[in-house]
Structures are given as structure tokens and as C-alpha cells.
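Next up is one chain by itself, shown in C-alpha cells, the form predicted on its own.
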Amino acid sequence: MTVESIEAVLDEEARRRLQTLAYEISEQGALRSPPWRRVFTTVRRHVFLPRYLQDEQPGSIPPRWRLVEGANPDDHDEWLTSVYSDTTLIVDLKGQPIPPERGGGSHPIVTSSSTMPSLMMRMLEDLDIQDGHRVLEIGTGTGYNAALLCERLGDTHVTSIDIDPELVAAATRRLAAHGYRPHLVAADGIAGLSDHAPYDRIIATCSVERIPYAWIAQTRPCGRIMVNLRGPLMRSALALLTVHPDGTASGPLLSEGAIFMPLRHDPSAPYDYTVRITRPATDPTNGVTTLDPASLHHHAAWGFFAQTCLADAAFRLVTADDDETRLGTEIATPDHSWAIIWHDRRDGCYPTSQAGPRRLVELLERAHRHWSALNEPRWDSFAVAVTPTGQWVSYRHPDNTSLRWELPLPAPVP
């Protein structure tokens, strides 16, 4: 077979698989409107994913990554099935240095992926994009989402930015192969892109602890911004903000959960997930709590609420100095308060140690009682408000009382 005939066969197979996938995610309620269904069944995802990385042993340390390539005959069927399934696929890794005291070398960290199609389409549908809208995408990645936007709006209405020049170059080539030529820029997305502002819609395929005000300033009044908002426990939720004429923005957290990689500022390095905590040289107070620390990590709604109430806290998992199998959750705040809740239950309680001016175990227990008294709300019971000088997450109680927590300041940008 010639190259052209092979591509024709692949294109026909892709069309068939796209129709099947479109039906599947339509049944989920992610793909709802005829314009987006036409777009989804037109753009060939395999053009933007010629290869991906498969973790052979999820959860293993270090991960066992295997490259799956469409051009490799041994991988072809697996590749095509994965590309046209409702799956997030990993496309890029960067090495995070390991400290010498822990053996040195580097640890591979995921820095780019192609989001599962149902989530991507749900976000685009919820943004209510209309003909003639100008859209800024934060996080070009493979270029697939930019292609969807180009097919819907036309090249001149789409701008996309990514921190990684190599990803932008590859996306440019793949978009051109599909006939799309949007405005692509390799730069830090935290500043948006004022050259093509104002935008009617901004969509961020990365997560932030605090919404960059530049995004608000570059959006037209009544425009919308879709962003993944995360906290210090890495619990996150999609926020859909509407920009108001006075330069503020507000909107709900959506019911569908999402986890995106954090916005990066260094193209050569992954996001540093390391949580650095310095304990003051003070003898801790030992005690117990009935609060299961594992629930912070495994119960999404409670974890989201806890990180909202203790917005200035850092959380991390630790092991005991004398027993690497003994797991604990450590919490610390900038005033040098810290606490550890050990995960091994004893007589219905969990051992604790804490020191510093704030009693963090008690604050966490109080937050849990508060969450329980509110009938254990999910993140979609909350809303976000942004002004030029502040940002808040708020909750409206059925008795019409309003609760509000200020978002933390972002970490300094190197």
C-alpha cells in the first residue's frame, strides 16, 4: 500500500471511531450541541497524538513508562484504541532532581497530557462559545484543543499559549497538517497574552492556586473564563467565571471534577511538587484525634473544604524517622506551626504531635465539624469571586448566611 492509501484507511478508521466516541460522551452529557458534535467528529485526534507514554505499573516508584507509537506496527492497534477512547494520555515528561541524600539522579514528572475528550468537550460546552468569539487557551499541549476551537471559530479567532517551546513547535506542525493556523505563542501563561486581547472566552487546561488577574483584565465584560482552581492538598475544581464591567469576576465551581497539572513557569523543568516544611526546634505536644488523616487524601469533598479553611497551610505525607512504613500527614503554616497526624489507628484514635502558636490538629477537627454541620457539601456548593485586590471562595448556606474564605497568595515566580 502507498503512504496515501495507508493514510486514507487510517482516516476512515478514525472517522468510524470518532462517531462511536461521540455517541459515548453524548450519552454522558458531555457533548450536547450540534455545532460541537460536528467539530468533534471532524478533528482527528490521532494527528495530535502520534505517540504517548503508558505507565506499565501505576503507583510504582519510579513509574514504569513505555512509549506507544502509532508508527510502530507492534503498537498500532493499542495506540489507535487509546487515542479514540475517553482517556487522558501522557505525552511529555521532565526530570525532577532527587536530592543527593536520597540517592541523586532525577525523577520523571508528567508535564503535558491530552485531556480525556469528554472533559474537554464538557468544558467547551459549558463555556458557551458562540460564532465570532475570540478565545485564548492557556496550555497548548498537543494542539488538539486548539484544533477543536479552530474548527468551531476559524483560525483568526483562536490564540493559544504554552510555556514549552518544543510543545508549541510540535503543535504548530500538527495543526498545519490539519489545515489550522491559529496564533501560537511560547510564553508563561500567567500573564495571558495582551497582544490579542480582549477575549470573549479564556480556557485554561492547567491548574492555579489563584486566578491571575491578567486573565480577568484581558476578557471582555460578560466574557467567561474556565479554570481549574486547586489548593495546597492538590484538591481542585473547575471554576466558571463571568467577567463584570467593573473589572471583577465571579462564578460557580462546577459539579464535574477535574485535575489538571499546575501552571509552570520554567519550560525546562516540571512543576515542583515537593512540599518543604521546616519544623521549629520546639518540643511538640503529643495527643490523639478521632479524625482519620487518610480522609484528607481520599475524600475529595472533605479535602477540598479542609484546604479552603486552612488556605495558608502546607500538607504532605511523611514517614517516621525510625520506620519508613509508618505513614503520617504533616501540616504546617507560615507562622511556624506544624502538626503530624499518624495514620496508624490505636483504640479508635490517631496519634498526633504538634507545636507552634496555632493548634493545627484542633483547627482541622473544627473544620471537619463545620463541614459535617453543613451536610458535607461538595465543591460545587461553592463559588469564586475575584477583584483587583482579592479573591475568595464562598458558600451560601440554606439559612441565607454566607461563609467566605480568602484564597492564598500564589507562590513567588522564580
Ligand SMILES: C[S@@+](CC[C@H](N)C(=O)[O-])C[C@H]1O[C@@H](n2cnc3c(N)ncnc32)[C@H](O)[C@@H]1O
Second form
Amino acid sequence: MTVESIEAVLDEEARRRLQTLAYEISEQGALRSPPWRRVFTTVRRHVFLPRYLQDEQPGSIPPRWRLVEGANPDDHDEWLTSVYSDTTLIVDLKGQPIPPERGGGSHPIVTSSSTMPSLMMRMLEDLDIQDGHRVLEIGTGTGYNAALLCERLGDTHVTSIDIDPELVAAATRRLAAHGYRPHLVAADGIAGLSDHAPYDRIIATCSVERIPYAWIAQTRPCGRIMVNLRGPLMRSALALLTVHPDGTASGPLLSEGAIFMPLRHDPSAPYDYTVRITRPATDPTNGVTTLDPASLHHHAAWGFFAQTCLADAAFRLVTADDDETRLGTEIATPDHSWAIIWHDRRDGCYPTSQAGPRRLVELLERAHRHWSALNEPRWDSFAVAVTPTGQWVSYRHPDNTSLRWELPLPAPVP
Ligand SMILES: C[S@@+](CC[C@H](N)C(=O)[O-])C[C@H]1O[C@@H](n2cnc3c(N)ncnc32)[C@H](O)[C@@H]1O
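Previous: the form predicted on its own; requested now: the form predicted together with the ligand:
All chains and molecules follow, beginning with the one already shown.
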């Protein structure tokens, strides 16, 4: 077969699989409108994903990655099936240094992926993108979403930024090969892109702890921003903000769960997940709590509420110095308050140690009582508000009693 006829067979196979996938994600309610259905069934995802990395043993540390390549005859069927499945596919890893005390070396961390199609389409549909809109995407990655936007709006209406110049170069090539020429830039998307502002819509496909105010300043009044808001426990939710004429923005957190990789500032390195905690020199006081610390990590709605109430806290899992099997959750805040809640239950309670000006275990217990009294709300019971000087997550209660928590100021950009 000639190269052209191989491509034609692949294109026909892709068309058939795209129709099936479009049907599946329409049934889920992710793909809803005729314009996006046309776009979704037109843009070939395999073009933007010539290869991806498969985690051979999910959950194993470190993960074992295997490259799956469309051009490799042994991988071809697996590749095509994955590309046209409703799955997130990992496309880039970078090494994060392991501290010498933990053995040194480096550990590969995911730095780019192609988002699962149903989530991508849900975000695009929820953004209510209309003909003539100008859209900024933060996180070009493979270029697949930029292609969807170009197919929907035309190249001149689409700008996309990625921190990684190599990803931007590859996406530029693949987009151009299929006739799409959006404005692509390799830069830190935290500053948006003022050259092409104002935008009607901004979509961020990486997560942030605070919404960069530049994104609001670069969006037209009544424009919308879709972003994944993440807290210190790595619990995240999609926020759909509307920008107001006075330069503020507000909007709900959406019900669909979503976890995007964090926005990072170093193009050659992954986001640094290392949690730095200094234990205070003062002797801690020991006590107990009935609050199960594992629930912070395993119960998404409670974890989200806890990180909202303790927005300036750092959380990490630790093991005891004298017993590697004994797990604890360590919490610290910038005012040198510190606590550990051990995971081993004794007589219905969990041992604690804490020091510093704030009693973090009691604050966490109070947050848990509050969450129970509110009937254990999920993140979609909350909304976000942003002004030039502050950002808040607030509780949307049917009787309009609103409670709100301020998000911490951003760490300085290195
Ligand atoms: C989930 S991937 C994006 C998927 C992409 N939209 C697609 O269709 O393939 C997240 C991307 O965000 C990028 N990113 C991380 N930090 C960034 C930053 N500060 N500015 C711009 N892009 C960033 C990563 O390099 C990565 O490619």
C-alpha cells in the first residue's frame, strides 16, 4: 500500500471510531450542541497523539512507563483504541530530583497529557463559546484542544500558550500539517497574553491555587474563564467565572470532578510537589483526636472543604522516624503552627502531636464539625469570587447564608 492509501485507511478508521466516541460522550451529556458535535467528529485526535506513555502498573512507585507508538506495528491497534477512547493520555514526563536523604536520583513526573475527551468537551460546552469569540488557552500540550477551537472559531480567533517550547513546536507542526494556524506562544501562561487581549473566553488546562488576575484583566466584561482550582491537599474543582464590568469575576464550582496537572514556572522541570515543612524547635504537646486523618486523602468532598478552611496550610504524608510503617498526616502553616495526626487508631482515637501558635488539630476538627453541620457539601456547593486584591471561596446555601474563606496570596514566581 502507498503512504496515501495507508493514511486514507487510518482516516476512515478514525472517522468511524470518532463517531462512536461522539455518541458515547453525548450520552454522558458532555457533548451537547450541534456545532461542537461537528467539530468533535471532524478533528482527528490521533494526529496530535502519535505516541503516548502507558503506566504499566498504576499505583506503583515509581511508575513504570511504556511508550506506545502509532507507527510501531506491534502497538498500532492498542494506540488507535486508546486514542479514540474517553481516556487521558500522558505525552510528556520530566525528571524531578529526589532529595539525597531519600536516595537521590530523579523521578519522572507527568508534565503534559491530552485530556480525556469527555472532560474537554464538557469544559468547551460549559464555556458557551459562540461564533466570533476570541479564545485564549493556557496549556497547549498536544495542540488537540487548540485544533478543536480552530475548527470551531477559525485560526485567527485562537491563541494558545504552553510553558514548554518543545511542546509548542510539536503542536505548531501538527496543527499546520492539518491546516490549523492559531497563534501559539511558548511562555508562562500565568501572565496570560496581553498582545492578543481582550479575549471572550479563557480556558486553562492546568490547575492553579489562585486565579491569576491577568486572566481577568484580559477578558472582556461578561466573558468567561474555565479553570481548575486546586488546594494544598491537591483536591481540585472546575471554576466557571464570569468577568464583570468592574474588573471582578465570580462563578460556581462545577459538579464534575476534574484534576489537571499544576501550572508550573520552569519549562524544563515538572511542578515541584515537594512539601516543605519546618518542624518548630519547641516541644510538641501530644494528644488524641477522633478525626481519621486518612479521610483527608480519601474523601474528596471533605478533603476539598478542609483545604478551603485551611487554605494556607501545607499537608503531607510522613512516616515515623523509628517506624517506617507508621503513617502520619503532617500539617503546617506559615505562622509556624505544626501538627501530625498519626493514622494508627488506638481505642477509637488517633494520636496527635502539635506545636506553635495555632492548634491545627482543633482547627481541623472544627472544620469537620462545620462540614457535618452543613450536611457534608461537595465542591459544587461553593462559588469563587475574585477582585484585584483578594480571592474567596464561598458556600452557596439555598437560604443565601454565605460563608466565605479567603484563598492565600500566591507564592512569588521564582
Ligand atoms: C493537560 S496538559 C494540556 C492539554 C492540551 N490542552 C491538549 O489538548 O493536549 C497541561 C499543559 O499545561 C502546560 N503548562 C503547565 N504550566 C504552564 C504554564 N505556566 N503556562 C502555560 N502552560 C503550562 C503543560 O506544559 C501541559 O502541556
